[in-house]
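In the form predicted on its own, a lone chain appears below as structure tokens.
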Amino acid sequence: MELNEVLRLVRKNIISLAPYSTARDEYKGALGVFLDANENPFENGYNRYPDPRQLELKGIISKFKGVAVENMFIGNGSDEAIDLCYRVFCNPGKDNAVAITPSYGMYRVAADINDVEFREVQLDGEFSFPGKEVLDLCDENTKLVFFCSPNNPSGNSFPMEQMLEFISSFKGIVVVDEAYIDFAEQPSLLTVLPKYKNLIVLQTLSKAYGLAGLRLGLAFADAEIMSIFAKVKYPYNINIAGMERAKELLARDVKSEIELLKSERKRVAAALKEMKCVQRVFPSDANFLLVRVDDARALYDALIQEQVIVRDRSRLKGCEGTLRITIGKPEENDRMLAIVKDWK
């Protein structure tokens, strides 16, 4: 799509609304003496307002995401960003959303909030990727499309060459939700961005980075949605402490606790995969695993005893019988595996 058929999609109200401005967005000087925001004068390290842009954290991000910061927004949690793609394209009452399940859970709470029509599509039982299906069940009021890869609870990646085709098909916005791409073995759409104008990549640092915490989610796009995202967010969106925080742990290397964390992956899904108890673990690219069990009620009962906690994904269509494992540190990892063999 061309961005102007993309702007297109943009309610006429956010379109026209004119932002909440502070002097700060319009003095480009040096520090000075700030009377303009009715703040406390007495230094104590937070009695200043944020930077409603947040240049520096996205000067931070810029470098290692290799993504222009004019192309990037920073929500608090990818939550805000999801909600910012329903209140931006979706005219409440009247378009829709399509997503596919069983995947994340806050497209269609954001979507009852916005007051959006919200149509699934069901995965098969490899949870294959349903292009075909989803496009079938688009109309005319279509805004928006959301894909999650690798997808949660099922933890699989969708064919790059495939999510690319839909994109070039599909007349309206794309979502592909990343939250766990540092762990997959395919590349990030991050690295076509540039070419499609219809699609916006959601990341997070909660959970690679590890600041989960601070509650600080990504969503990279062209530059005009990224500054229809910029108007429509609230002002302060992201407080002084969590970025100064921020900055000072992404300067860590993670490269290390990632590898190790797949490894792991690697490991438990090997290990389960020897257990009576255990029907089937479903491939991963994600830092956690889908298994199938003989009574995952029963085996969640058993762990929480232990005080281990996993999640019971059986009330989930196309989970029925499935515990989500998180893959933790290895001593924490052999403490599961330990409950899982001795059960029953």
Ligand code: PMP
Second form
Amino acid sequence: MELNEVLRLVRKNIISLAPYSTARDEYKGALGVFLDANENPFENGYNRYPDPRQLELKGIISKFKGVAVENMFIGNGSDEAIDLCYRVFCNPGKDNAVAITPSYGMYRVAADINDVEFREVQLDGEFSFPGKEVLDLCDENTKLVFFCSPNNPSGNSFPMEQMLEFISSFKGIVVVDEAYIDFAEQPSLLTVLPKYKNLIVLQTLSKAYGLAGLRLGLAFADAEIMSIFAKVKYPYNINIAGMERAKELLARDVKSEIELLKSERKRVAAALKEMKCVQRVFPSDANFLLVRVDDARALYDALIQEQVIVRDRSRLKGCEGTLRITIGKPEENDRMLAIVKDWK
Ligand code: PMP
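Complement to the form predicted on its own: the form predicted in complex with the ligand:
Full complex below, order starting with the chain above.
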């Protein structure tokens, strides 16, 4: 799609929105006597408002993601970016969004909050990419399609060519949630971002970067879309404490942690496959495994008894009889494996 066609998908009131102009938008210098923002002048590290554009943190992220600052949005978790997709593109009570199921629950919750009709395509037993079925469910009011790759809770990635074929043929916005991409064997769609103007890629610092508590989610898209996100978001959506800690913690090298979690994923999957109560361990490109077992609820309870907490996904259509198990540290995984092995 051409950029002008993509911009036509934006709600009219958002296109014409005059955003709140912060004191820091008007004067951008770092030095001076700041009597413009009704702040308290006594320094304590947090008495000034944060940079609403988060340029310093974006600069750091830009280096390791290889994406320009203008193509980036930072939100209070990627959940904020999901909500903004609806607020920017979907007219409440009129437009709709299409997603796959089972997948991440916030796509539906954010649609419901924004009074946007939410349509779902059930994945098959192998959780394969349902491009045609999704396209068939779209109509002229479908503004957004959500894919999650690697998908939560199934753990598999969708083939890149199939996703790209979909993005080329769909006349709306495609949001690809790559929250778990750092654990995946296949490359991120960030590598092709400039070619697809209707693509929004979501990532997060909550998983591989270990910063879930700081709430820093990322969206990447064409600079025009990102500037619309910037005018719709709360002006100071990311606070100084979070940005400062992120800058420090992003200086660590997380590669060895990621490699360890990936090798643990392989080890845990192989060990689970040998166990009597395990029917199937689904292939995973993420930091968790979806496992079908003989009696999911009873095994969940047995694990809880030993203070090992996993996620029971068995009531989710398509995930009957399954538990979703996050890959922990080796000794934590061993503890979980010992309980599953001795069970029944
Ligand atoms: N996307 C997916 C697929 C997730 O599983 C999660 C969290 N579990 C999120 C997004 C939200 O991440 P964040 O912490 O950035 O809000």
